[in-house]
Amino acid sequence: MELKVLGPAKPAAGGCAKGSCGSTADQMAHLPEAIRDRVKNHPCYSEEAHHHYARMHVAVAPACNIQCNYCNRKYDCANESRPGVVSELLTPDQAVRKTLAVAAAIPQMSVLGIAGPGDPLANPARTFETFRQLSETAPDIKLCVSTNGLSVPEHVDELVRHNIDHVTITINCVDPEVGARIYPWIFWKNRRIRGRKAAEILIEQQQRGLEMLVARGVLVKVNSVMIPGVNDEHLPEVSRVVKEKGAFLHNVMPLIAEAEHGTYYGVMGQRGPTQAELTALQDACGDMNMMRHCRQCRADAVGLLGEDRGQEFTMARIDAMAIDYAAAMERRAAIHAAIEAAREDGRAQQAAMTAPAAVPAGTRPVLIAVASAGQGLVNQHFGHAREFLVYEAGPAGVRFVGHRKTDQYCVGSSTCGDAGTALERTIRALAGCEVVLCSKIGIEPWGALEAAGIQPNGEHAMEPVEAAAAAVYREMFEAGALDAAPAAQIA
């Protein structure tokens, strides 16, 4: 049989195969072509375009009107990376002018998005005079809000008004006992409201959010937070109902619950998932598209998916510099031009290199960790990498299963091979891997990967990375290492 990137039979509308990993391009051929239009280059909503787009959030929403478990907002905070968390408040003037500076700077980004480090929803006038002094000034750039979902309905009008066809909800359950379980209170029509009661109005006003806009054209991508024992059995049933009402994208997320953040979870040592349990639980989730790409970002995150470039456009910085948007705008139509052609140089690259070969069905799968710095391309060095993509290869073809975040083990000529904590905590981030990918590597690391069982690999640098994960899983079929169950990995 053929080995290819995988690609799914077309399914029904809204949703891609069981086990589908975001909207790479075969993933995307079913859509219609305005549909399309609207993903290709949005590095949320399009998995293959995360490689090449970067976004950006301004932090303009200060206040939430809902009271999460695993949320603790913090301010002037450059030391965590995760929702909520931000290092500087913005005035919707000073979010302009820094989405302006970093758009110039960043050419290759696209996307605009209010997350936080509250609700933006529940900051409306402070969101929505951004949105609007943005779509004046910046056309070219998508905007885009994610929202917990309890004030949507009295919005969706207004979001439409400023062309943010791209929405986010985060819906955790649909059953209000659950919901009890994860949200102490909400804040409703001038009332704290907890417990069952509370859960009861944010079910019905995100599921009436949701419809509302999907009927409006929007493209409305939802976020589960996975807490084990909580929801963990729920969120199947969650993805059945998001995906009936018209969800474009379904993105389960692992629990952050480090006591050092100070959540309630954290503090009470609620655990979060195992990668194992969460790529179980994303596949579970029956035919829904699903997101596995997601870097749980910070409110005031820049940069491609995966890195954060903010504190080099801090306002006292931005401040300094002349923007000329205008030449700006030129600049960034040519690069984005450029990128969309190397793209289809790259699919059409990655499709002469995909050669057919027999691997039996029933074959077993294996991991693959992938060093990448972007492009879609295995072109990082493995000790320059601070996270690995990780993609299953198996006989009918190659997905993206998720990403493992580490340290970074070379940090200069004086340093390299010295940090052999860093190592270690790498190969502990790769276990369950069987080969890592990478542009090249030092004997020692390598040493270290051989007796964990993992095989390093540099001989497919600057290929595809879906086409080199493929070549990999052939080579290893044809030289026997298919038949015995993968080495084991260190604790």
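The term rigid core refers to the maximal set of C-alpha atoms that superpose within 1.5 Å between the two forms. Values in this document were obtained by computation on a predicted structure and should not be read as measured data. Numbering follows the first chain given and starts at 1. What changes on going to the form predicted together with the partner chain:
Taking 2 Å as the criterion, Ser439 counts as shifted between these two forms: its C-alpha moves by at least this amount when the rigid core is aligned. Once the rigid core is used as the reference frame, the Cα position of His381 differs between these two forms by 2 Å or more. Annotation for Pro62: C-alpha shift under 2 angstroms between these two forms, rigid core superposed.
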Given for the second form:
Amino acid sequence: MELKVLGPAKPAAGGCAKGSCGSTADQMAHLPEAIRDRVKNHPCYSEEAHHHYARMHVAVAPACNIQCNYCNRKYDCANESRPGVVSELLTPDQAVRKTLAVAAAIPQMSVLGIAGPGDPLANPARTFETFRQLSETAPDIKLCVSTNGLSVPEHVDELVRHNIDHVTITINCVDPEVGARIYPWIFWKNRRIRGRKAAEILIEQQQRGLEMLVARGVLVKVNSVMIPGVNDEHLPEVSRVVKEKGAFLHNVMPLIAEAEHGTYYGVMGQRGPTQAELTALQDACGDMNMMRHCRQCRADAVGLLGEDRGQEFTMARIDAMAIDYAAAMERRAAIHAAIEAAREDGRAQQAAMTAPAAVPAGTRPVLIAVASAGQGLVNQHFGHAREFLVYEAGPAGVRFVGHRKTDQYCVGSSTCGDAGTALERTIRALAGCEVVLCSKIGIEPWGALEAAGIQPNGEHAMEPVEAAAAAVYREMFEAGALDAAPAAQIA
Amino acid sequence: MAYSITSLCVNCFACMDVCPSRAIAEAKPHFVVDARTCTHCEGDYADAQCASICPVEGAILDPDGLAANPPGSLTGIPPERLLALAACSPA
Ligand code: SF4
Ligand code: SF4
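Here we have the form predicted alone; I need the corresponding form predicted together with the partner chain.
Full assembly next; the chain just shown is listed first.
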């Protein structure tokens, strides 16, 4: 097979800026073993686990104690879910029933999170009642919580009392000048506090909370929202600080701001980052081992990678279900063991298949986009893909570097309205990738992709993603396609 | 007169959780203040707690019936921008 090799002079997502460019496909590889062990089955932390395990969120925490400029309180927390989404608000009792029902019906469910619509720690009674009941009735489910950090210090003791080993803190800045442009006010010690002073208090609480949690052995992930012109240049500093204090992952997410969301940023025309800007920043903070597979799933989503079965579990339906959780727990244990065995097999097989022994060190890497509906396979039709997983294939192996959504990012100018057809947008979202793997693809998109310098490839349908990417990379090498730097891409 | 809640309320529980007088109750279609129980927070706090935490402009009225948080005071969005937006949105 002949592969056309066209690409940008400087790959937008070349990967290797610093640090995290390991010799293995597993982005968790650099973590200390103890931490890796604790997150390896967590679908939000491990891309690979995302294919096998499911997570869910329950909306029990409607109140918030700060205002963010990217949030509109009519909707769920814009940090942990897609803006403009309203979850079904549950009481703690309802949330526990829903969790047990989902865990019984979807045995892959391994993590329950509380992340809004408000801030879980601004609703301590509702949040901790939910956790208390679940620690008792479903000890096999991991609990996690996402917070703005303002109230972490006062709740650390209560947090460690439950089955919680993951806390996510959204930290957008460590400089109050920057913070004053992100947070208009906080509610603190019975007063509404505004401006720089508010940001100062919030930052201090976040940093103290981070230190206290780490000191108590709780895993802390830090989320940051990238806001061009506000904190984009500041985030590498944030990354450095939180890493120094012991955060185990730093995840940079793009600002999503649309006027119709009614947020300050949306209404005032603040733009979100382009894919290239986001990738460049993630690379700049690279030694923090970014969690690039984060999909910003909606807060009450239920299910595996890319699927949302939330509609099957409305409260009305759950009330009609009879749940024998003891039996369900046994079944879950058996299924989790089977998943683990399969993953072990898969890893061994993959290690054998992805070692591109024939490609000498120093050969340039290639970005390969993959349309996958889950299970770690190349198993999605190009036209059905709402997102593409992006892998970097190089002489040392294949590693996951991120994913590109076809419909979400602002990829053009700040006025995205006339951004062209869906196909054109998809092609722009794939900028920098030289190959796209999918199960099938139509003739029209095939031609358009080729014309844009991206080679479509349907020859690896139903194969494991990493193995397929490694095979394509080897073929490109053997065809001499990797000798020269990629030519400019027409996007 | 006491503090009161308008139909702009998004039912977020924040005011109910911080009211020192337990004067606020969850209700349909939105939360309500019991005028007889509301103390204006006098004796407890310098500022009315409900009005200090509510995230929605115009959702809480002070005892004079004026918005405790007038348009633009919480989000920083200039009211003209909000009006322009409301005029062209279908909702
Ligand atoms: S003013 Fe104070 S006492 Fe009255 S409803 Fe608000 S919080 Fe409660
Ligand atoms: S804080 Fe405001 S929006 Fe929330 S329940 Fe009270 S009045 Fe309604």
